[in-house]
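In the form predicted on its own, a lone chain appears below as structure tokens.
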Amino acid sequence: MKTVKRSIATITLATIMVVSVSCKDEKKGAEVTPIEKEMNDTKATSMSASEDVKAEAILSDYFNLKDALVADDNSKAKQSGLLLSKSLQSLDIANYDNKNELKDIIEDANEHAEHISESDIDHQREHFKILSKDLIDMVAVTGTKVTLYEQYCPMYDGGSAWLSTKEEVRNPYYGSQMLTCGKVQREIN
């Protein structure tokens, strides 16, 4: 009895597979149905969502670097600079508008992240100033899913900006020397 049931199940499964394959052949060259179009749109959205994740990873690494500078931690800033450099290199700019502009921004930001990974803390802060400008420009192209705050210190090198996830000012340019020097310049959504 078990053998008969297995045979029937096997024949049924084989029949379903043959019908499925033959139905696929009939669809070749046919117009795309609304459901298929929606599935293709979902794939495209998934790809851009993947790039959003990579852009958010860049921001996450940037914030870790900022926090290391706030804490006056040269060693952690070096590690964070290296991680940020790797994140910047992994961003695929093909899915964004303004590809040439974004390419220039990423290349410049990567150069500064690399310098940070090899420098003393004063030199790291010099590169962080330009890196911050690059990341602010990157966010203008890629957008962000979280609220960011562009903060500004009027005293460091004629005035310097940086990004933060918190409204509370924690100055990466002076660290513990002048921890709260600065103000929120604007909110980025």
Given for the second form:
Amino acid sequence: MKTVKRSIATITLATIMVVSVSCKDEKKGAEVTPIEKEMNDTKATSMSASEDVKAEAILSDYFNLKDALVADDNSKAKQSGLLLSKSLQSLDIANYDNKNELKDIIEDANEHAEHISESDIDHQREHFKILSKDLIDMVAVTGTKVTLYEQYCPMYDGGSAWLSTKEEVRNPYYGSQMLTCGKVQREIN
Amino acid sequence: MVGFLGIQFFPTTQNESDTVPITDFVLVNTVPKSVKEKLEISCYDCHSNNTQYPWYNKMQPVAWFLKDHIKKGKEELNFNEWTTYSNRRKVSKLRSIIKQIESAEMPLYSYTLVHREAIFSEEDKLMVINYMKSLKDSIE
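Moving on from the form predicted on its own, kindly provide the form predicted together with its partner chain as a structure.
After this comes the whole thing, all chains and molecules, with the earlier chain placed first.
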């Protein structure tokens, strides 16, 4: 008898749980739908536009990060680092050749982007150096639609490179301290 | 007080392992004995799958605090999983190891406070950093 009572109690409890969960879902689903639809729409358009969209998104986040470092802006660099980490994680590697190399590059770059999202500016610049090397290598695999300039500062940490969309040098490793230190090392088309 | 007594009944899983995996840093690299010992004493508690726990790990909330530290430490760098990292990541890790030891950010102050033997003397720093630099050059 005791067992029966207990199982009835269990079944009742389980039913209440299932019902309450499904109610919640239904409500949530109804609220979310219009936004979700909108998101799916944008996704569909961007996917059909070009397979390079994600690589371009990575570069665009990287340039925001670079600009924040040029401006000595620690908190903006943190935000950009976080966004960059997200776009790195969403790159669809299957679209490219050299998948293994690209996977290694993205994994490493992501680790540096994550660190940048939670460090002081000196550390951000240390990580930015390796991150830049990773992205220069990434571009060699993914290519680029816009002209990029690989720039180089011989003074920072035994010589450090970075990417820019402009030919004019704005140094992310020193910021206002030595804004124009560096040179264009290579043009990437 | 009741809360303190209460949380003593929540056990945590220990970060302990009897075997050193074949992917381990000191197994696959020809690490000098002195460097190996320093790494094991100063780094392996949080950066490997085997922690030599202190007695007070039997107490909460200490055990939670340590568990969290070890989890983060292993995420950053796990010496036991060295060969699973790509060359690119090995170089990145070595670079960070060198920087962290150079700037005395590692081992953590909260760790050396209790583990005095984990402190890096100037000679220790030089010895470990030189080894890490040579290893990094050999991979790059």
